[in-house]
Each structure stands twice: as structure tokens, then as C-alpha cells.
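Shown here is one chain on its own, the form predicted on its own, set out as C-alpha cells.
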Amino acid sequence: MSLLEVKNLALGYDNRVVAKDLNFTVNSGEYLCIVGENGSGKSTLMKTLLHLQKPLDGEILTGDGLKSNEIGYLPQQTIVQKDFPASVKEIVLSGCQARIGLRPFYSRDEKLLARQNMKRMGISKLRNRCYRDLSGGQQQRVLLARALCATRKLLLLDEPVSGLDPKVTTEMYELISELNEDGITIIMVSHDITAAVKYATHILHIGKKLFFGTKDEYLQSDTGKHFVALEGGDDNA
């Protein structure tokens, strides 16, 4: 079932069109990933599909029950918030934030949403840790974790791994990788070309020319034989 449909989108600043004509759908328990050229609007379509940014043009429907509030996001970090001061299960708690409405205070079972979702990702021994004296792959757990907390259904990443060292980056990949098995559908904005040939689906190319449709399909595209070639991706993966 859809759970993610878009329509006609265009996409940009100040009336500056960034894309346009993106037509896509992801149903429930796809892998998507959104590749392209630097600059093309990756992470501008992740703003606008999470309303944080209003669309020049299109449209974005929702369903299978789901909320705009209920979807899980992992933004790109900046310096600022590496270095935020406050400790995980705070971090991990925030993801609750939109279940709690007007009341001032998190309630059990919130609690208990957190602590699961903090075993899950193999953070339940940093806990009380502040969350800027973390590793970077550590602090990405933790936002997952986060994340998780506000969504059963959809998560959208941008650039998850983005600073992380080789292995811990597969660590990062193969964990996202078992979300999606687990039924958790993944909109996931990568520059790692072999990265997305390997778990996604279904892959979503913006740039000069748009594709969208099955892994499969990309790679035998000639946008996708393209870019795998120009970022020396695997085509066999």
C-alpha cells in the first residue's frame, strides 16, 4: 500500500526552481534511495516531503493511516549539534515529543518506547552519556534511535553515514538495512552510489535527467549506467 505518493513536485528557494517534475510513489516496506548530482535538491525534496519546506508546485499525499507527524527523520548534523549538551536518553526521549500534545511531561509507556528503541540500536550501556562526548557513528545510533521513536512506519536519512569512518559506516548501513526488514519503510538520500545499488529497491535519480523506478531498472538505465560509471560505483551489486 502507498504509503508516500508525489505528484508533479517542483522544488526551490525564493521562487529559484531547484527540480521539477518529480513524479514517485513508495509503498509500505520499500527501501528508497535519492542520488543525483550535488546540488540537484536531494536534501531540499527531504525538507518539502516533511513539510519543513512548502513545494513551488505538486503535491505530496499521504496514506496506509500515515500522519505527517509520524514520520522519523534523521537530518544531515551540523557542527552545532554534535556538540549539543544533553544526554542520550534526552536525545532519544525528544523523538516522543510529537505523541505528547499538551502535557509537560513524557508518560511510561513513551519511556519504555525510548529504552526500547535505545536496546535496539546498542545504546542502552550510553544512556546517561552526554551526547557531544559520543563518537560520530555512536551519535548516529542516537538519532536513530530518536527517530524511531517517532514513527513505526517511515524514516527518511539524509546522508546517514556522511562523515563516518569505513566501518563504521557498513555497521550504520547493515543496521538501516534490518529496520527495513523489520517493515520499516526507508527514504534515504545517499551520495554512495554502490551503497544504494546494494540495499535499496528502488532508486529515485534527480539532476539534469529524472529516473525513478526498481534498482534493477536504474542500473540498466542509461542514467543509471551514467552515474554508477561516473561515481565508480558496482553495477553488480
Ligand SMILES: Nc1ncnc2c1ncn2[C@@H]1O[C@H](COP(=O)(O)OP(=O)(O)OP(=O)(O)O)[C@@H](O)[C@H]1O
Second form
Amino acid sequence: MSLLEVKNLALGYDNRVVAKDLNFTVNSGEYLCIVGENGSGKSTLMKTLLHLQKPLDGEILTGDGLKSNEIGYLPQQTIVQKDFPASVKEIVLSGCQARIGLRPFYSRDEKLLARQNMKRMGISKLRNRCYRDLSGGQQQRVLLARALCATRKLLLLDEPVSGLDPKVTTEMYELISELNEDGITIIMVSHDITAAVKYATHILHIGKKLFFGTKDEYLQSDTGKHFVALEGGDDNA
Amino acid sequence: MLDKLWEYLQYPFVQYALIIGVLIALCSSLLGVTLVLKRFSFIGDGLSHVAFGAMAVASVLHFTNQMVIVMPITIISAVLLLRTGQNTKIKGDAAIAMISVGALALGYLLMNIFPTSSNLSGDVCSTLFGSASILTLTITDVIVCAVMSVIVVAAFLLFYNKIFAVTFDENFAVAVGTKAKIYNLILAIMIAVIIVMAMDLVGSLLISALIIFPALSSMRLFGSFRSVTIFSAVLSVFCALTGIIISIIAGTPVGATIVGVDVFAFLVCLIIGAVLPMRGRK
Ligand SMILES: Nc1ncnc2c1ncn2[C@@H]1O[C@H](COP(=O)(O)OP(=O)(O)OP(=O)(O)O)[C@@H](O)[C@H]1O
Ligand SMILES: [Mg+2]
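For comparison with the form predicted on its own, provide the form predicted together with the ligand.
Zooming out: every chain and molecule, the one shown earlier first.
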């Protein structure tokens, strides 16, 4: 059975359907990129997959022993207030919150895990710094480290590179790609079709036309050709 | 002057005031950080007005133990206000403004129609701004306050990590399975308890100052949740002690004096924070 299977999913808010008839599967080790125009419902799909929001119709099945709280999540925008005092260490450690259950404090193992993930993301030196004082790229690394503390299996990333400069963007993509090579399944929303085509194994296109398939199939399809021609030109950094 | 202070400290009611002041300052500042960050500080304000209304009802009904009425009403309102605050359809802040101003007006009206003592404006004033004198504090007040404080502080420590997670990023917390709703509920109940506790000492209008100022001061200086929480607790206790002592010596109203010291401390922290580039550090 696959890690995640979505059947006839319809999403939206208060019965206003944003996208419907979504069908796709994600297997362990795959890298799925979700593309589509602004407002096509990509973030809504992410939230629905995370059970932050109820599906209007259809079902989301998890397999391979994936529990619904074993998904790491990187939100599109973390609306952290400008002056929120939180150190990098505190934020990364909060990724372990699902592991502690009703236990009030983090254990030695969880602290170790947080340290390892900070190291993996190259932010060990920043661990006592305040989150609000970091650059956009550093902040994304912190949130990615937090997401890694929450999962060993599946990462959901909603536009992880928005607002980053081209160099940091490439670094971020490489980092995600390394995680994928280490065996973590990735589902990523991206506007950047060039990167999607470069890194992903599968593509889900939502919007007026729906498409789901491997990267190569996508490039052959009409939806794919059209979208690549439309969006690909401006993002060749 | 120290002699005079020492002499005063021998009186039980002064000791009671100091103990209660410290406990309330501690509890309110612990929660203050979260409330400010969650943009819940307005709930504290609204609730204190509700508590005022409830107090008026209790005194009109001649309840000897007003807590019996005030506490449940305030807790229920806290839960309701939190609900509306999260509901995107009803404008949360408008609902809170409505409830709080309504409760304030109703409370005053009740006290006017059914006056319980000849000194109406004195009664209203002390409910709003705290007792002018602290002579009325009893050992029972101290015990009730101590028990409540222990519960609040214990709950805070026990849920500290969850409270941080839910405050920092509620969506992420829910996504990984944390029951954010329950923690919000616990927070709301704790705010209600603190507000009712603080009514006697600082009065309902000034309670939110006690909740907000230490947190804001501390956020000027520190960059991690933990140090902000610890420092705001220390600062708040210090300000409360200073305020009570000043009010005893100078004969000023307790609540207003404590808040005055808090405001002063905030200004000091503001200046230090602007001058020293400490924010990057712990
Ligand atoms: N909280 C909400 N309540 C009601 N409607 C919403 C809400 N959030 C988003 N929408 C609507 O749902 C639709 C899909 O939004 P969504 O954020 O999923 O788009 P998206 O594909 O992620 O867009 P983008 O590329 O800009 O991130 C939009 O029309 C938006 O207006
Ligand atoms: Mg989006």
C-alpha cells in the first residue's frame, strides 16, 4: 500500500469548492510537486492533507504505518508576529511536540534529535539566536529543522522558497533533495516549474485542468507543456 | 524611613498584602507573555469588565462569598470569548468590546438601583481600581489566593512546552496532533482565575496592566520564550512589591501604584532595549 492515497477529494471553505476530483497516490521515497496558478487551492490541499481542514468530499488514506501525526509540515507563511521572542533551539524542539504526548517536558533523546536536525540544516551556530532576527533563508531552515523533528517519513512543504534570493533558493532545493535521497518522502507546493521538473519524481497540477503523473508524463501532456511555457520563462535562476 | 517600613511589616494585613501581591504578580506575568503574543490581551481586559458586572450582581444579591458567583461567570465568559475570538465570521474584537462594555454598564446600573451601602461611588471605585486600603485583607484571602496560585503556576509549568508550541504556531501544532483547543481552553480558564483573584488588590480596570506590562517590558530585552517568561515573572514580582511598599509609605492607592511602577519599569526596559543590542542574544 502507498504512503498516502487520495480518492475523489474535494476541498474548499464552507462548501465553496476550490478544487475537486483529486486523485493521486504517493509512495515511500517519492518527491511530489504540486503546481498550479495562484488561488487554485494548493495550500488548501496541504491543509486538508494535514487534517487542519475537513475535506468536502472524498477520502485521504494513509498506509505504510504512517500515522497522521507523523507528518512534518512547513507552512507557506508562518504568521509569526514580528516581535515573537523565540530562540532557534526552542522552535526546533517544538517539532518534537507530537512525540512527548502528555509528558510535560522534552527528553534527552528529543533534545538530541533537535540538535541533529539543526546540524543537518546547518543552523547549529544559530541555536541561541532569536528567530525574528534571522534572514528569510535562515528562518526557513529553522522551520525545516522543526518539521524534520516531527517526522522521519513524510514532509509537506508549502512554497519553501518564497521570498528567498536565487542563491538561497537553490541551496534550499538542494537541501530538500538531499532529504529525499535520505529516504524522506516529499510533497512540495511550488510555483517554480523549472525546479519542480528538475527535482520531483511526480507532478500534481491543480486548477482548471487536473493532472497527476510522473514528471516525464507531465512534460508530454498538454497541461504540462502549456504551464511550462507560461511559467517557466521567468524563473531560470 | 526603613524604621517606619519595618514597623509596618509587623502588621499582618501588610504581610497579607505583600503575599497576595507577589502571588498575583507572578501568575499574571507568567500568562501575560502568552496572552500578549496570542493577541489575547484584549480578552483579559474584556473579562475584567465581566468580573466587575458579576461582582455587582453578587453584591446586589447579598452573597457573602462573592467568589461563588464571580468565578464561574468569569470562567464561562472566558471560554465564550475565546470561541468568538477564533471564529472568523463574527468579528472577535467587536464581540468582546460589546460584552465587556455591556457588563460594565450593567454592573454599574445594578449597583445604582440596588445600593448596598451609602457610599456608592466609593464601592464602584474600589471595584474598578482596587481597594483604597488593604486593611480588609484576611488570612482566608491569603489562603484562597495561595491555593489558586499554586494551581495556576503548576498548570503553567506542566503545559509550558505545549503552551509555547500553540502560541508560536498553532497550525503546525494542530498538524502534528497537539490538541490546541484544549490548551486554549486551559489558558482561558487560567486568565479568568487570575482576574478574579486580582480584583480585590488592583481592581478590575487595572488587571490587564498587570498582565501586559511585565511581558512587554521583558520582550524589549530578551529573545527567547524562556528568558522572556522568567524575566517577566521576576520583574512583575519586583514591581508588585515595590508598588505595595510605596503605597503603604506614601498612602497611595495600591493598584494604581503597582501599575505605575510597572509602567515605569516598562519605560526603563524600553530605553535599555533601544540602547543595548541585546536582542540577538539569549
Ligand atoms: N481561510 C479561507 N477561507 C475562505 N476561503 C479561502 C481561505 N483561504 C483561501 N481561500 C480561498 O481558497 C482558494 C484557494 O486558496 P489557496 O490558498 O489554497 O491557493 P494557493 O493555490 O495556495 O495559492 P497561492 O499560489 O497564492 O499560494 C482561493 O480562492 C482563496 O481565496
Ligand atoms: Mg498557497
